[in-house]
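Presented as structure tokens, the chain that follows is alone, the form predicted alone.
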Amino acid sequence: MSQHDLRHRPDLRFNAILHRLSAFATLSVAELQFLRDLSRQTRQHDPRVELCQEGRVPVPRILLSGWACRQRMLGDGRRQIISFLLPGDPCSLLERPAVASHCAVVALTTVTVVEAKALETALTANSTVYPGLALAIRLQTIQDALLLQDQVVRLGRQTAYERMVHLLLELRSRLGIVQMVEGNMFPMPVTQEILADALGLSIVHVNRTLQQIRRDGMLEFRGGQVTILDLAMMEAVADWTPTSLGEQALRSGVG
């Protein structure tokens, strides 16, 4: 079978993880079909079920459909949500030496995932094998540890306004690799209480927050979709700098 029939056929459990890796790597046809033969093997989750325990080293997975988040909840029942995992994300993968986890991987919504020890197990036995996967791999690391920089920044200097703008502009581009933005329309499939606690605030702040910015013409959100009304706004307000492979995704318009 040829590269592009690999790519092409209809299959949405392949799709996430095709886009998401190939955004990253040229992949070989073998490479493909390792990736197909991996998403077949999938387990649904419900929303809240936790897919990996704080203090317990974690199995590698990777996010087939929904949306899963790490987060550390406080000993009052405070909960700070550390980062969203989105359609084709890997977590945990490749994580060396395998040690417990420091936070919990969480389902936000009912979520689709495929255990991927067998692709971790043939990486680190020889990268040679699959050279393009394991560059993906590498790269998506890398652009994870980019995705923590920007929350630092977010949490700690960013004003609620401009806090709540840069993520969905974050969001956005994510989900772009993926081919899950229509023109200007992407999913939220998340409530307000997530969003507080992604962004350290309160749901009344959270809620005012949102009502501004729809005010100031720059999105409308409503039915778990975001429609982006002005983009050069938003990205002025949240001193945006774009996830190159994202941004890269949206202007070539796929989606």
The other form holds:
There are 2 protein chains.
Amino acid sequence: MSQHDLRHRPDLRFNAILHRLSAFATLSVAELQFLRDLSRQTRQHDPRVELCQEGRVPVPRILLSGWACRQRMLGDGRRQIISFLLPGDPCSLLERPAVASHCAVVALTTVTVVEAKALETALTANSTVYPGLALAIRLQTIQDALLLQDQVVRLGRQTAYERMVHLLLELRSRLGIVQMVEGNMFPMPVTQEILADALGLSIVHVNRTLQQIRRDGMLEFRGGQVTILDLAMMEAVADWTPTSLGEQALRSGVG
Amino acid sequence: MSQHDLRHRPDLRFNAILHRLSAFATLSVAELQFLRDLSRQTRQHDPRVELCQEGRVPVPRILLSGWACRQRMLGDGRRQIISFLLPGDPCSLLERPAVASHCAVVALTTVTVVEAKALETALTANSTVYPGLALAIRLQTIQDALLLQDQVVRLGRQTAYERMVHLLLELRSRLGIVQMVEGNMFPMPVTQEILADALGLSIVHVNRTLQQIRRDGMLEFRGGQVTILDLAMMEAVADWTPTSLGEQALRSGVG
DNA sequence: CGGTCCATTGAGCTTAGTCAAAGAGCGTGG
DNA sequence: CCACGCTCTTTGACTAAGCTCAATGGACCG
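For comparison with the form predicted alone, please write out the form predicted in complex with the DNA.
Next comes the full complex, this chain leading.
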């Protein structure tokens, strides 16, 4: 299968960062050029590689392609995925060492990352040089906090079925920003074990829940691709609100 | 009973803000005076009052006494408490409207709050006037993010028993910063329903879990006061790490 | 004294977890 | 080309954590 071709064409990979950041602020020509220069130096990592180790001083990066996650391990091996990092997402960029080092960032698929040290120094040294980038990164951080609140609600007060649907809606929404949703399809390159660790469920239960959702005609899930069949039903099931992602709130909060 | 006397003596109430902020940064005499002036104007609210409504433009405040929480409601009435706000905690201070308006802030007890608009303007206008306060507030925000990660791990991967112990350790640790832990006792002025909504459990199960913890000799819980009896056992049960609160990480991240 | 709010208890049920085994898909090497 | 091993998905049977419903008891208050 070649469903990943699109995501691995270099120009479109770069688009992930571009789309993500320009979704949050209007970027000047100079800023776009800066990002372009930045993304010349990419590095690849295999699945399971720790991009940031828990307790280590973090290196600022931006994810170009592939999926990663922030995660925490309990003493006996239980894992909780705090959040997913999708193409275009910065990772420990302009974060205090304290926050970044508090949980590990791990590649879930093969990932391409950009070293963003230059961006970080440019922004901390003089915040007026790239005002658009500064704003975009700040809003990105806010988005992050909102998603974390959603995660808490999911884990605390939603059933397995609702959790799964809600997470899929979140991923669809976020992938849409970086143009990775085509029609009602989007890539989903993770195993059911990973979904289990994100949703606080067992692998077996994730499997059965997904089957139920498919049987109810809400979506298809084959070959690493999700196809939404009944968006309205999914939104009703998951108690989804458009502001759940914070897009509208973000825009209104800027002006 | 008069176990709340201490917390209602004005000078000690003020100490909450003082303790909280000076735990994160060394404050100058001018900064201390600024806080003192700020806390002249206090306002009281009853339990269940919404300090910030979901979707409204938030007013920057600091909690002087009493407990509050950030919460989100689902369409059918289910409630999830995102985080507890304790004395000394700022509430939508220097937060983007987007984040603050995404969930409601509700008083859990009678609360005294300080309007912190003046602090916010002072910090945004010129960040060099009160460098200590600016740093303290920034670190406070970081602390918040770390606690949210802890909450995700609790809800996602810990049992009811572990969750409860872990939350109690978190509260003890946070109350310690504002000098509200005396020996191994601290105030716990919330109902079991509130604990349930914070921990993603039912009221009944919270009740049984607390009983089990008491029976196991880890703590006592009477008259709105918790007494820790076996801290080591609690830390072992909850997989507690000293950096869980981020205190150490915070300090190391500053220098 | 009745009312209200909260804690507690019991019984039965449901959701989700565990254990174990069987397919399915894929890459590799013979 | 096929067999093997690996990883991931799927299924069944059973278990257990936690929920719901319903009732009781205790404390406080007007």
